[in-house]
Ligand code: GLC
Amino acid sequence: MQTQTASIARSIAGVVLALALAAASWSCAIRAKRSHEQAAIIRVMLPASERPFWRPIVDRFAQTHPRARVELVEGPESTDLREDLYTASLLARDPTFDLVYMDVTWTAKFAAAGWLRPLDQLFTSAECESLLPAALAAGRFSGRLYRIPARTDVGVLYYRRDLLEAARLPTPQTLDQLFGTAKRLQSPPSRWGFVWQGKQYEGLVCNYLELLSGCGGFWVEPGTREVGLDRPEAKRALSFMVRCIAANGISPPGATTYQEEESRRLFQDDRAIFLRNWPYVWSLAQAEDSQVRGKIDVSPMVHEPGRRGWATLGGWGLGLSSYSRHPELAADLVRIVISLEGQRWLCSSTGFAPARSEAYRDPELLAANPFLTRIGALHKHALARPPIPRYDMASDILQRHLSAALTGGETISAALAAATRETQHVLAARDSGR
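For the sequence shown above, give one chain's structure in the form predicted on its own.
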């Protein structure tokens, strides 16, 4: 109950903050353009850094829809802040945003609240089948489609191919092989064996889920709501993470503070042999000033013997607000985004992984990013996070207890037992309507 009360308080605080930020960020722009309201306007909020890559998409929409236009609202870079802004708008039944640019984990929460319009009747089966199956499936909730993927992510294990070849060592496949190879080749503190995202945030959950699945375990089974954290498989996965950062381990003590960029910089600066991260790292690692340019390769995440490696599914997609005044026009904009041309505009210069299956065979995209052939293969074992309405609360529980185990605040058994109880409570509260 204490966890739930704290979460509700955080949600209320987030909404209040979001309302204030929303009023400051878009009210002036909307008032300034009242004279143009005779033309339909499709609005979507994006992080400021992505706006340049969407401009060709907006221009193409203008060519095909001369009596309508798209307004890209500049949002904060923080995913949490953008979620708060969207939540505030949708709670108020505000039609400001026609499309919701969504993280893969938002679907169940937004759909369960009634904030998103089902897309099954707006997109044909052929349009849906053109997209990566796992990325499309992540947009479904209770059997209906609410989110169309625009770009994707999958977890990747990067490694120093040159160092493994020089030592005549094979690419690790299992947890023990990764630990042994990293231990043999590292020379800390100048070069560590393995860096990853161990800070208490969503990235820690993504790292853990890959290991958990590679050990044959699961977090939450969506159909039955069974929680699998207090099982031997879950303990073995967390034990590996703890072992990595323990004394005489293969990860720096600071790994419990790392997000994507801290771990990437260490790897790219020739200070790590293995790195778990996302596809965007590849293009940065091949830049002229990179110390690992031409020296790296990728593989699926390691696993236990007899099992297979998994890649946590990430990415961004588009949902249609239930309060949009122009749903058909908004759907047309989505069609441009997921077209082959739209995927080229969005992914060729960014290193983003496309959502369209055909894009992984496209000569233009492959010329810009040859790495796509590897990412396409990893998508076959993409692992979606559980599509539950209270995902944010379940994730917060798991993050806290994983972090406590990694930093020595709880034993592995105690952390996972507590995470199991608290997650079961959250799921039961949802089912009882509390």
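In this text, rigid core is short for the largest set of C-alphas that superpose within 1.5 Å between two forms. Numbering follows the first chain given and starts at 1. This structure is a prediction, so every number in the text was calculated from the model and none was measured. First, how it differs from the form predicted together with the named molecule.
Under a division of the chain into two rigid parts between these two forms, the C-alpha atoms of A359 and L275 are best fitted by different superpositions and thus lie in separate parts. Interdomain rotation between these two forms (smaller rigid part relative to larger, C-alpha based, rounded to whole degrees) is 17°.
Form predicted on its own already given; the form predicted together with the named molecule follows:
Left out here are the partners and the other molecules; the chain alone remains.
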């Protein structure tokens, strides 16, 4: 009930945001029309926090396209909420957004709905080949390309190298070793053992998927549509999460409300020993004002003995709206984003991992972020989320039941049994065309 209410609240929030956004962009459009009678406007919605880093890209576009301009619309930070906003706009065939700044998981849904133009004709094979193959592959659906990666992400386990070294403890490899080391070194509530993203949103799925795979399990097999959530491996992974936040655990009770930034801040403020997050944390944690500067290291996520660690593949890319009135101009903006210069602008001050392969060898980017060499290696552990058109629904089901188990609303078995049933139902509904 509580989870249903949360889901309804999310939809209502989405609609309210969509209306607010539409009102804002209409008034912008009216103003823009007055001042730039002839100018074409290319609009894209981004998380508000990313906007400053896109400025040089927008400026370069203005230099090369004097009769057009780019408008960066500020959206919410959570990927789920931005997906709702783009969905509301595209469902209405609204031309407001020319480009869709897309999470790696949106391709199948948006392409299957016909909301994106295929990009195969607009981008040359040389342009495509300049990008990381896994990131580019995440933009394909039914043999066509719908999304060009702008930056990539891969799950990382950060840890306090100084504290582990002082205690002569090795970097943990298994779930139990992580728990044991965190427990031994923590001193809650001032310093916790392990912080991660436990809020009911897409980030929780990313965290769970890494543990699930490290236990030898799977979520949905894209080929067979088999659902693996009722298996012992799925239970083992969720039990670990529940054990982390239980009394005598290693994570703060508040972890069930954390997204990336809440957990990063705790780690950076010297208040946690282990952190699961994305590559952007490295630059911030190594900045001059960081309390953990020079004291940290990274490793792949822990796993069960005899298995290997996995990292959820994340990342953001650009799709071209089917309703855009300026597809050629929008594609030109994408070209600036994936140029070496564009990648420097987007990644050097943010610590984002580039999408362009050459960027990982670029002296300027490496000087700004030496961690780039490590990210390349972490990509070997990357695991894609299932590329199914109803990904958002499958993710919503998993988020709700994981969250219910973490907050005590459902037992682990009941949560996973319900998640399995509901996921099978969603996948079957698609097969029967419902």
